[in-house]
Amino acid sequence: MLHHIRRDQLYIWPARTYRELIFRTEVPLKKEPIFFVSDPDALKYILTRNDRFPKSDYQNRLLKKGLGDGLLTADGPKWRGQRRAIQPAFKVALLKSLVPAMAAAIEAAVDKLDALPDGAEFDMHQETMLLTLDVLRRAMFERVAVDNAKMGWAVSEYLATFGQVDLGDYFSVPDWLPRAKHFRVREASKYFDDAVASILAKRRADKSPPRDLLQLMMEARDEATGKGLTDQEIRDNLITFFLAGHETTAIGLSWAFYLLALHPDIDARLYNGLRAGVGDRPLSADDLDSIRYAQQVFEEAMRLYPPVPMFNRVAAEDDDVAGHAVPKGAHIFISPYVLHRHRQLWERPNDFDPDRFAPDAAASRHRFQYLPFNAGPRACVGLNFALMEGAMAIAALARRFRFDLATGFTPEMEARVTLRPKGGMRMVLRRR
C-alpha cells in the first residue's frame, strides 16, 4: 500500500467510494477509524465546523516545513486574524485592477509560443507553470524582480519532496528526528526565506509603492482587532500564495488543454465564441463576461482533475455526521477527485462537459458538491483570482492556437499534494 501511495495518494480510495457517499473502514495496522466522505450535506457540516473537524496534524506537519503558519496551515485565532486581514485584498472589485498585470503575463506566454514553428512539440505543463508564476509575480510584486525559474524550481522541489508519503509520515515519526526529505528540501526553503526577505526590504525602500497584492497585504488590518500582519506572517503567506496560487492554477490549465485536445467539438465552440466575443483585441476586465465559456472549460477541467485531489480532517470529539457515529480521533478523508466523479452526484461523471458550469446549472447544484477550492470558512482566499486567471489564459491561448497531444503520448496522473501530469504534458502547437 505504501509503495502505491508514494506514487498516487488516490490509491487508498476503495472502488466503492465512487458508489457510496460515506464509507467507513480502518487505517491498516493502526486500526484507527477512517471515514471516506462524499455526501455534500455531510461535507457542509464537516467543512463549516473547524472547531469540531480541524485539519489533521499529519497534513499540517507536511506543509508547515516550508509554508510556516500562513492561511493554508494556521489554525484557531492565528488563522482567523490572518483571514480577516487578507480577505479584503481578494474582493472581485480589487482583483479587476490586477487584470492588466494578468493580461501582460498571458500575452508574454502567447508571444513565446508564437515564436515556435507550426507543429512544434512542447511541454504544456512547463509553460503553464511559467505562465502562472509570471502572473503572480506581476500581480503581487509590480516593481520587484523575482527569478521565475528559481522560484519555480523551489516550488516544485518542495511539493515533490513533501508530497511523497513514506513510512515516517505514516507512523507519525516526530519532527525532530532528521529524515532524508528534510535535507532535500532545505535549499528550497532557504531560497523562499531569502527571496521574501529581499522582496520586503525592497518594497519598504520604495517611496511610492504600487497597489499590488504585496502592498495590500502589508497594509492589511484585522477589522476586529486593528492589528496588521507581522513580517513572519507576510513571509508565510507570500510563500503560500506562490505554492497554492502558482502550482494549482497551472495544473488546472494543463488538464484543460489536454481535455480540449481530446474534444475538438468543444475546442471549436470555444474558439468561435472567442472570435465573436473578443476577436483579437487585448483582453481587459470588461471582457470577463465575454469569455465566460473559457471559465466553464477551466471549471470543468478542475472537476475531472482537481488540482488538490484529496485532503483530510480529524474529529476533535465524538460526533454524528449524516447519521454516522464518528468517534473522537477518527480520520475524515475528503477527495475532490472522487466527489467530482461520484455516480450518485453527477450524470455521465467521467464526460467532459463545460455546460455543467453554465450559470443556471452551477446555481442549481449543491455548494459542497464541487470543491476544487475547498469550501466553508477555509475556502481558498484566491478563488476569484484563479478563476479570472484561468479563463483569461485559456481564452488568450485558444484564440491563437489549437493544441494536439504529441504522437503516442498519454498523460499519467501523479497524485501527491497536487494532481500533476506525471512527466509533463507533451503537446503539439497548431496555429489557427
Ligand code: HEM
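If you superpose the two forms and keep the largest set of C-alpha atoms that fall within 1.5 Å, you have the rigid core. Residue numbers count along the first chain shown, from 1. Source: prediction; values computed, not measured. First, how it differs from the form predicted in complex with protoporphyrin IX containing FE.
Asp111 shows a C-alpha shift below 2 Å between these two forms [criterion: core-superposed Cα displacement of 2 Å]. In a rigid-core overlay of the protein, Phe192 has its C-alpha displaced by at least 2 Å between these two forms.
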The other form holds:
Amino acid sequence: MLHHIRRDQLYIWPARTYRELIFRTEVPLKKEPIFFVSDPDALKYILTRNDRFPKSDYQNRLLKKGLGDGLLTADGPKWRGQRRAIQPAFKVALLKSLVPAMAAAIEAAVDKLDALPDGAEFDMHQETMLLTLDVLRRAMFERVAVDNAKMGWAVSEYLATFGQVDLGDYFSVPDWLPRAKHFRVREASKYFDDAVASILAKRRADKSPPRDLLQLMMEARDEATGKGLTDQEIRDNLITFFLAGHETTAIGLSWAFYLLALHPDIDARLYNGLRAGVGDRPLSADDLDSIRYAQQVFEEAMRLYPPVPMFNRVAAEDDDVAGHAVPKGAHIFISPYVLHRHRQLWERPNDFDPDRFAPDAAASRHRFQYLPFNAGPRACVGLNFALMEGAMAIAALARRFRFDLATGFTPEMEARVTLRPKGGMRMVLRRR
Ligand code: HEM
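Form predicted in complex with protoporphyrin IX containing FE, following the form predicted alone:
Now the full complex is given, and it begins with the chain already shown.
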C-alpha cells in the first residue's frame, strides 16, 4: 500500500467516494478512523473550524523544515497574526499593481515559444513551470538586482526537496532526507537567506520603492495588533510563496491547455473572444474583465484537474460531523479531485464546460463544492494572484497559438502533493 501511496495518493480513495458524500474507514494496521468527506455542508463545518480541525501534523513535519513558520506551515497564534497581516496584500486592488510584472514574464514566455517553428513539438509543462517561476520572481522582487540563475537554482533545489513531501509522511515514514539532498538544500537555503537579507537592506534604503510583493509584505500590518512581519517571517513567506504558488499554477495551466486541445469548439470561442476583447495589445490590469472567459477555462480545468488533489485535517476533539460521530484524533481526508467529479454534486461531472464558471452559475453553487484553493480561514492566500496569472497566461498564449497534443501522446496523472502530468505535456505549436 505504501508503494502505491508513494506513486499515487488518489489510489487510496475507494470507488464509493465518487458516489457517497461521507463515510468512515480505518488506517490499515493502525486502526485509526479515517473519514472521507465530500459533503459540502460537512466540509464547510470542518474547514471553517480551524481550531477543532487543524492541519495534520504529519504532513507539515517535513515541510516545516524548509518553510519555517511561513503561512502554509505555521499554526495557532503565529499563523493568525501573519495571516491577518498578509491577507490584505493579496486583495485584488493591490494585486493589480503586480500585473505589469506578471505581464512581462508572460510576454517573455510567448516570445520564447514564438521562436519555435510552426508544428514544433515541445513540453508545455516545462514551459508553464518556467513561466510561473518567472512570474513569482518578478512579482516579488521588481527592480532588485538578483542573480537570476543562482536564485533559480536555490529555489528549484528547495522545491525539489521540500516539494516532495507525500502521504508516506502521513503514515509515519521516518523523518529523513537523503544526505546528499540535505547538503545541497542547506547550501540553497543559505544562498536564499543571504539574498533576502541583502534585498531587505537595500529596499529599506530605497526612497521610492516599487509596488512589488516584497514591498507589500514589508508594509503589511496585523490590524488587530499593529504588528508587522519580522525579517524571518518575510523570508519564510517568500520561500513559501515560491513553493505554494509555482508548481500549482503551472499544473493548472498545463491541464487547461490539454483540455483546450481536446475541445476545439471551446478553444475557438476563447480565441474569438480574445480577438474581439483585447486583440494584440499588451495586457494590463484594465483587461481583466475582457479576459474573463480565459479565467473560466482556468477554473474549469482546475475542477477536473485540481493542482492540489487532496489535503487532510485531524479532529482535535470528539465531534459530530453531519450525523457521524468523529472521535478525537480521527483523520479527515478531503479530495478536491473526488469532490469536483462527484456524481451527486455535478451534472456531467467529467465534461469540460467553462460555462460552469460564468458568474451567475458559480454564484448559485455551494461554496464548498469547489475547493481547488480550499476555503475558510486557511484557504489559499494566493487565490486572486493565481486566478489573475492563470487568466492572463491563457489569454496571452491562446491569442497567438493553438496547441495540439503531440501525435500518440496521452498524459498521465501523478497524484502526489500535486496533480502533475507525469512525463510532461507533449504538445505541438500552431500559429493562429
Ligand atoms: C492554481 C494555483 C494554486 C492552487 C491550486 C493553490 C492551492 C492551495 C491550497 C489547496 C491551499 C490549502 C492547503 C491546505 O489547507 O491544506 C493553499 C494554501 C496556500 N497557498 Fe495556494 N494555491 C495556488 C497558488 C498560490 C500562489 C500563487 C500563492 C502565493 C503567491 C499561494 C500561497 C499559498 C499560501 C501562503 C497558503 C497557506 C495559507 C494559510 O494556511 O494561511 N498559493 N493553496
